[in-house]
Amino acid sequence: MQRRNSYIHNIDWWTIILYLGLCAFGWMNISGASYSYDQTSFFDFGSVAGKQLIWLGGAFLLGGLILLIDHKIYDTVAYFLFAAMILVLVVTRFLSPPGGIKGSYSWIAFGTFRLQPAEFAKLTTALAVAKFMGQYDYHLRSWRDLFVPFLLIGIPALIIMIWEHETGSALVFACFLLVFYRQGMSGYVLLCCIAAIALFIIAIRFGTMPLPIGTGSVGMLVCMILLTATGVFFQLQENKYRMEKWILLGAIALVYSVGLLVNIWIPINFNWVSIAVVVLLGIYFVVANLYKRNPALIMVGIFMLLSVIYTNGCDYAFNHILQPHQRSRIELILGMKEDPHGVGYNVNQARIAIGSGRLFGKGFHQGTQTQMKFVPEQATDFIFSTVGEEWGFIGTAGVLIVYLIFILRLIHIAERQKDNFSRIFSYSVASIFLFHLTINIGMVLGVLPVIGIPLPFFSYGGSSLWGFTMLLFIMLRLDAAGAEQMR
């Protein structure tokens, strides 16, 4: 009895206030979304809201019973769970109803009832990576020791994206390079995720904007522009040669400067002579420090010479890799083409909704777009516009403050772990959290593109809360074994 007193003790029960608290708003607002007014009450099982309500007691006997589980299982069993989760992801497609639900083959259909196993993909994930980087003797020293776990996250996210189309679960594996960078990643890895998004995101936008002078396209320009600052910048702090430096500088001053000039007489495309600079930076940054023994600016060298390719692969894999509907969401979010009326619809509208909620909202059950349903998914993806606009602006910043303490209550947790295997697993279900939340939140203001990804514990959906409730308690019961093994 004292030891069962004990470990009721070490439960972070304020963690679990948050929880309760966040699932009961998110039910209200479910109903407020789902509403209509014929109907007779609120807990009626055949609605959304009802439907939600037996999805919440799953959840919290679900919750209950990982609480009693010795916390040793999950150690255990990490490998054999991400194994089977990925036979499953597999075999998920051929379960799927023809033709797939919007697409997407990542539901199993048993009737009315659905199930989305890529939301549960995230726990075993988490799971098997904690495993692996909590080995005794593993340390974060170099690449290769970051081959293991980047495959881990890249299997499923990959048979998510690919095998079941369903890019908007399959983006929230990037999360995990959080939980790398946390165990030891270089930061140099973050900023080149980073610079692949900057270069997507300038190669498309301005990709096809003509020169003033010239041919070739600004976007070409500027990017090869920023990489061979880059590689200036990166060489300026490595490089204790000044003679060195400024002959590099003047080159790459020289070269472009014969290209204007030609110019005047024949056009240039600027393209390959930014190109071509970059290029030639990187070899020499890459062979001229072999000699040296310099790996920074050997790294540097690759880079730029990767980048180059990459660069000059958006545009392929812009028109031809990506979903038309993908295409004309990122078009719509980099101000491209407006569509009001099509694929921009939803935002627009959400956006409508949580403006017209002003400072208090218009009450419970009251808001007029809420009500007659001109927002889309608004049970679902785009539930925060009903918070807007039944709640107002002192509602959706409550929201916003009560997850920004929950998510500081996770990153609380996971710091106080004395276990590898714990404090990883609690890194990446904050980092889950955090992204699902961040993603969701900017997809509905409209400043991220729409990927679809739950608001957690607020979508309607037994799938993504019955996942994020397991990622939850099975971290909390970690976190209560590590107290007590303290005590």
Contents of the next structure:
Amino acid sequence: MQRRNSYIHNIDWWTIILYLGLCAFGWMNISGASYSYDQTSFFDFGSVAGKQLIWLGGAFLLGGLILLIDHKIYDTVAYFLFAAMILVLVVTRFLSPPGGIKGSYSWIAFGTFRLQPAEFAKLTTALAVAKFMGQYDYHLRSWRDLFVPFLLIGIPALIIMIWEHETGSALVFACFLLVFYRQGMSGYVLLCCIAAIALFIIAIRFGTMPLPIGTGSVGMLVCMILLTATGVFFQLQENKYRMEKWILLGAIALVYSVGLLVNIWIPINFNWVSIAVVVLLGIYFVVANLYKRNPALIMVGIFMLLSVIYTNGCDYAFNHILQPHQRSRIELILGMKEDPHGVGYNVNQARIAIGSGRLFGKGFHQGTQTQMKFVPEQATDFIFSTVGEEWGFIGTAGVLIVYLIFILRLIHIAERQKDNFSRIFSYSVASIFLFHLTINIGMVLGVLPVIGIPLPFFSYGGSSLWGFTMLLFIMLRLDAAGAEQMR
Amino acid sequence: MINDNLYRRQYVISGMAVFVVIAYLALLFNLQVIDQSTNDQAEGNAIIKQTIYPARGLIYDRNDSLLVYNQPIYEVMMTMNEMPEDFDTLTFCRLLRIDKQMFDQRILDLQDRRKNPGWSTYTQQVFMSQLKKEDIALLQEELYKFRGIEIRNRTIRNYNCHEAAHILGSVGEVNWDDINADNYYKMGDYSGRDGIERTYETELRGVKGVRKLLRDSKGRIKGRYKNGEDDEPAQAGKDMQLTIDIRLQQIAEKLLRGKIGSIVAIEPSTGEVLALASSPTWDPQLMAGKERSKNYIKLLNDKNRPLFNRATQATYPPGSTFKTVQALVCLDDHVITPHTPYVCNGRNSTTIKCTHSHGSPVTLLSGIEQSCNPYFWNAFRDYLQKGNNGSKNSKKLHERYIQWRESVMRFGLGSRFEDTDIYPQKGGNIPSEEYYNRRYGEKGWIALTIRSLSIGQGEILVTPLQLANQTATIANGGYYITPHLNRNDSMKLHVHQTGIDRHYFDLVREGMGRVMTAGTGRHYSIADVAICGKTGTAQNSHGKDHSIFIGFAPKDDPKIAIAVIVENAGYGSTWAVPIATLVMEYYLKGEIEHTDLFERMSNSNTTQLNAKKE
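Write the structure block of the form predicted together with its partner chain for the protein whose form predicted alone appears above.
Time for the whole complex; same chain goes first.
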């Protein structure tokens, strides 16, 4: 008996204290955000704050329950839960209110009670990924080994995005890249992601800016010159074939010079000149190194060729695939458009609310912007603006620092797991929290596009609170079990 | 193991978390601590400051009759960005009884930054102003249907009298210069534009109050901010009492009807201006309310220049009325004694001819009584040549001239009264020594050169207000109190001494008394009241001479000093004397005995007379 209960002593109480602190402060801000000027009673179970208190109670019970359940069950049911969740995600669309809620079909409504299964899909995916990648005979050696993990995150993400029209929740699955990275995926994948984002931003932001000479756009030219420079950089690393380097550089200069020269008589589209340079360079890298057997440069060549396709695709995707409201949000972040009354309204009002909190804030239930409901979605996605207005920089900095400690603690716990399943799952949890924090606060501060995902433990809503609580407590339970086995 | 080194990747992931949090902390620090702009935006966002306009101070005359008061008017205010897409323009227009075209035009005008530099979609703009209660009654009832529209009530001036337009001035909308000069004003505020309304603007306007209201994101008012703790109540403007006697002012303006000219009456013992009339004038009511700008343009373009306050802004050579001052200055300097005789050859006099026929030689009293030109020329010459032989090289002559000029200016002549509340004013001119040096060369002028000054002609220019004040100085026997319009005791402290012996004033007064009994003013009188006076005729190179008269009464205890100028009306005795005696009679007796004379004077038209002759 004694041995069976001893894991209780191994629970990471620090994490639980941070969790409770975040929940408590989060609730105060929901109360602030939903407090209205003419409200007489401070507290009432019918109000937003009252309902959230019920959800919080439920979450604590759920957390306690999870700590009591045997940890081995998660490994056993991981695939089953994953499959069941896929089914639920698909079915949700049929159960969601007609027309959806704000255009999203991710909600199941029972009367006033609403549930968003997508919030729990993160959990089932984390379990499935942990189970698959944690297998005794699984080794991440090549791209093929990532095929199944990518399916495990891709399937729910695509269903949520395409079938349920809930882009924000789908994007969260990108955070599993961090887990894969930790498990051995090449760091170049992350670099490629960063490169992709950079190319996208440059291509879109300057895609319509005309060049001073000839035709073509600044965006495309800059992207292509960056890619050319990447290729040249890798070629210069090569110590053999010195002569070849200079021929290469000369050839690039020649192509541009000819372009400039011809431009005197016939206007040249420099987009095509620069694309041609990158494509020729890429093909050269692939072909020449097949013969010379320098696989690294082959990869660089392929990267360049794919990037050309990607960059040209960005423009197309931006203008033809993205929906108008998504396009506006991106244009707004990139400063291509100012619209404080339309798309930019939320972000602008959130900025005003946060900024007006100054250093010490206006005090609990004292935020005039908050009470007068200037910030839409303030209790949910924009809850951080209430923190900013009522608690000032002291409050926002406090929340961020506590969150940082919390996430670093989770990474620390994840790292001490000896069991693959536990570690991968723990890393998934840490990554999910990091992603939510980054995207949500970036959005409220207006540096990232408006992507509607909640700030864990702060945003109003039962599904996300329970989802995050389950993630955290399963992780803590696994950690406790691991520590027990060590003994 | 393959994964041996992978544990190091925790630092990369942790590093990302640290990077993100530090970046956000920096952004937040900038937004919440460094950047101040959001604070103001928030203020304008949730807290609206409503201005509470104070009631402007009332204006009374010296006998406590109310002249100027406030009348409520209404303004339709529009906040563009709060108006919904489906704003019911047609109904709105119908309720205000305007047509769609006018609505559109008005919106265009509002958006035109040249016409409306304060344009903004966020702040209230005046869509229509100066509306009466009847005009907005319909809209008021259905106002709740029109988001972004508000009715604001203001007050404009209303008048119990049709006179004193120049004195009272008017209230109008402030312009950008006013706003830049004084941040009390906001676009659309009113301020005193001229006259008393302008001089006493800061007292009359009071202090605006602020009411802070909370507004939600839909623009609905949710209540008072901090329960009104931060509100500031408006403080009403101070009432003021003028020195003007409105009934006297009415008489004065009636007498000037159909003439171009002015009347200034002062109570000598206090410097209080009893009446200050300039003709032509206008009804002050014209400059209040909706028609203000239209009427203003009309008055501005009138060829008789009614907006020009002739009583304080027009300058004339004082003519023979100046002989009183000349006599005093010469007596005080002992150049002449009351018995000094000068020969007058009448029309045959050399240097300056005499316009009147009288005996010779002439002494002081008869000189004044007969307005003898040679007498005063001789006295002036002797004054300037005292202690020198009158040669051009003489420095002494210049010193004497400077001394003479200073003595004359001590009567308040030739320069603006700086310590008064009468606005606007012209200074006039008593030519300086430098002026003659420039004109004739330093050694190029002698007494003979400037002989016209001796009889108040030539370069010397004074305003009717200065003339009246000079008269009051003589009535007081040597000093004056700066003429003023605000009936408050502090103004009585502005005493200015001429420094001339009182005894000499008695002599000049005696001479002025004789003018009214035996001289140029003998045709008009007031029963049982001894009047002192002096007529004048200002030469006018553009047309008929101006008729001038200065006088005071009663002789031994002066209650009123007056100056009258009727432009292009000829001799002082024909127009200015009867008008002045009628005004003094009314002031002293409360009624006019010679009603026929009053009727004749007030109904005659010198401008038509002149027109016929031309």
